[in-house]
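Given as structure tokens, the chain that follows is alone and in the form predicted alone.
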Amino acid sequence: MTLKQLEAFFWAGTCASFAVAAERLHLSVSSLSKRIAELETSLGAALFDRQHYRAALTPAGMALLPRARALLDEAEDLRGLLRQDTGVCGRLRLGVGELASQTWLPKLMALAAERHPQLVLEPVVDTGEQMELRLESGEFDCAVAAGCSARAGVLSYPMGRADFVWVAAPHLPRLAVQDALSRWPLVTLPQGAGTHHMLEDWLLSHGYVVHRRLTCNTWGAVAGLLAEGIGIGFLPQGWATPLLARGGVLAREDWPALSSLRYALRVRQGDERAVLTALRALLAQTVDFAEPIRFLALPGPWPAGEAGQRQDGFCP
């Protein structure tokens, strides 16, 4: 029995498939299966029932799983005793949304490299719905997404909030909310985004009706369309602040404000690895969704010939 065999068994037993487990360990599926088979031979017991489409843990495998986790944790503690630094080590795949990737993620990566040189963070940008599914399947170790998870097997830890600003291109006439929603499309993220329910609650609470919607799956696309006057909509504070400063868009402060969107770190229930505890501490120091988008905050006027140059009040 070896630690590599136990590691292969543990991930195969906690991920949705051998393929996902193999990817997590940077192995081929055949190499992963070989390690598990060697472990089964050394123990004299089958750990997976392979008679069906998806391999499932046998009673012996279910009994071994928590013991394997404990042995792997103990091995990590022993490595820590011999390291010169006090940081944790390992590899974590972290799911984040687009807004996080453009605001606080770079600071998180820099702080992690400083505090825990042996920790390898692998951020993956995805939507909230997909992050939840990938967390459950074992593709992700954790994810920072809007709201708290409703799934029984996922724990949520509050981790920051994002505020939003209604904006429009400078050349568009300033209309009341319903008049604007009737004249121009509402430019926003698609239904799977964390802002969807927040927007729907806002519309319902104020009795507003949207006549046309234009959805894009990135804030960059939404910001570009709003600055060009294709429609009206809202931006995260991190996007809005530099665009407002440069005159790319104007704030609609006369419109009712949107609610803040609260975020949470989501982890699988029972995953109590020290590396995740260390990550929570790093996130608590770096998560700031109001951090201005860096490339937008660079000095210089709004490019000539773009938003702000038209005076005709575009109306598709």
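C-alpha atoms forming the largest set that superposes within 1.5 Å between two forms make up the rigid core. If you're wondering where the values come from, they're calculated on a predicted model, not measured in any experiment. Numbering follows the first chain given and starts at 1. First, how it differs from the form predicted in complex with the DNA.
Once the rigid core is overlaid between these two forms, L72 counts among the residues whose Cα shifts by 2 Å or more.
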The other form holds:
Protein chains: 2
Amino acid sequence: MTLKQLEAFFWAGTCASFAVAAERLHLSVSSLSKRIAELETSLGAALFDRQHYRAALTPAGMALLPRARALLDEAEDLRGLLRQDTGVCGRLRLGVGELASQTWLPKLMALAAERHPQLVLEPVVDTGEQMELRLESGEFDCAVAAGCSARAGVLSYPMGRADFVWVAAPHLPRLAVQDALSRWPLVTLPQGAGTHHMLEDWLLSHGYVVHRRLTCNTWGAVAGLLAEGIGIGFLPQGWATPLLARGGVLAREDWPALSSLRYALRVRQGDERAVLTALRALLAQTVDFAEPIRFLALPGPWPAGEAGQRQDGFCP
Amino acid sequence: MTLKQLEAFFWAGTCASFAVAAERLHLSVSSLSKRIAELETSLGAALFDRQHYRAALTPAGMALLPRARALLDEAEDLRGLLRQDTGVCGRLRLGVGELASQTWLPKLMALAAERHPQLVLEPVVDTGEQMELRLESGEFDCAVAAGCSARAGVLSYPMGRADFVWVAAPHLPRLAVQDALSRWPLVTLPQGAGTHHMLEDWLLSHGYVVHRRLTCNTWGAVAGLLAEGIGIGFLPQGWATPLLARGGVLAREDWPALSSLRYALRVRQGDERAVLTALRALLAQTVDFAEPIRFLALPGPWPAGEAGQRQDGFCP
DNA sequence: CGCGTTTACGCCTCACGTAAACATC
DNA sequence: GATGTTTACGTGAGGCGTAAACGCG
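Okay, that was the form predicted alone. Show me the form predicted in complex with the DNA next.
Next comes the full complex, and the chain you just saw is listed first.
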């Protein structure tokens, strides 16, 4: 029995498949499989039931899982015991939304690099829905997404909120909400995004009906479509500020306001590695828990005809 | 960092030298040294101070030692968790006195073989004094010896007692104690034996003076010398019974009685492996805690001229 | 046929022991 | 010189990845 075997077993037991666990461990599926087989031989008991389609934990495996976790934690403590540094190291896969990727994420990465140079933070941008799945499957260690997770096995730590503002191109006639929704398509992020539920709630509570939707998977593209007058929609308030200031779009503050979207850090239940606590501390310093999310890397969505002007720091 | 490295470190840190630790781990000193060096590299801290003659634990090593022990214990628990058997396995070096080796030890070995077939019990016969040293140095896992250990770092569990009886050859004149001690040498085990202190206490408390000593390192030899009339001395009561019955020696019950000798199982402090608990359980069933030690393998010290007659089961 | 896991096999690293060197008493 | 630890080095087992096979939907 080795620590490597126990680690392999733990992740294989908690991830959706051996493939995910192997990827996380920087290991081929084959080697992972063998490590587990060796552990089973060493312990003299089957930990996985391979009779069905997917390998499932046996009762013995179930019993071993938390003990293995405890042992690994203890080993981790030991590693940190003698280090003068914070002991936070290794790789952490962090799922974030696109909004986060362009707002507080750079600051978080910079802070992490400064505080924990040994920590390799790997942000992956995806929609809230996908993040949930990938978190649960074990692809991510944690994720920052809107709302609270409905899934068991995922813990949520509230982390801040974002506000949104309805906007339209300046040259469009200023219609009332329902009229506008009837005339132009509603430009939004796809269904899986964190804003989806917030939007549906808003539509439902005011009784509006959407006639046409135009979805695009990045805020940059959405902003471009809105500035072009292709349709109407909303943008993250702070993110839209420069675009609004330059007149690229017009805020429709006469329309009913959208509610704030609360974000939360989601962590896999039972995963209490020190590195996650450290990440929470970093996030607490990066994202103000009470205030709306601050926008650090000011985006520069292109007003028509300004292409090529990069003085605002826009990075496509 | 691996479990093997931690195990190597723990034993190197608690044994008297790397050589002893290596021997215990079935490892060459070279490999042990490398394991520890690798652990130090992995942890990024020196665990041993090699500046002096002997490697000594650094403060960091001191701090790590109990944590490593805890981790190894936990790992041991994990191994036992899924086993249907008692989980008691491995090798256990047990120091015993000669008396034990000829009395309850065979029964203990048989019981151990029955209860814990995976356990390799390695009894080593030595004197009480040497046992203490070898226990402390790490050569033994535990030892059964007379009295209570004066050494820190060794725990004692009381385990039974043995009584002794003064004897002399039948053909010798029946003198009073001091007269006998003046005329014949006192035949005893060497200084290091468990009976040494008991004898000295007896001599001191009665004010007797020994004029000549004749030491020999086995009870069998002592009994032979006594039967031959070379000198006077004492024998373990039960062990001497057959010899007394055959008239090989004569009990001198008119002499002041020797006090009982209490035996104790000694274990290295901090070593709380399950295998030691199991051994204590075995010993409790083998040796009656209240009664004097029972003699299982009846010895047959040779009355003069009876050499060759082995009907009494004597094994030289 | 796709997905998930294991087996086969060649490769290479790593951990071992022997023997010598080094260091300390 | 004796004792204790490390270094050098040749050897063998074990863990790795690629690729093929297997088993289940």
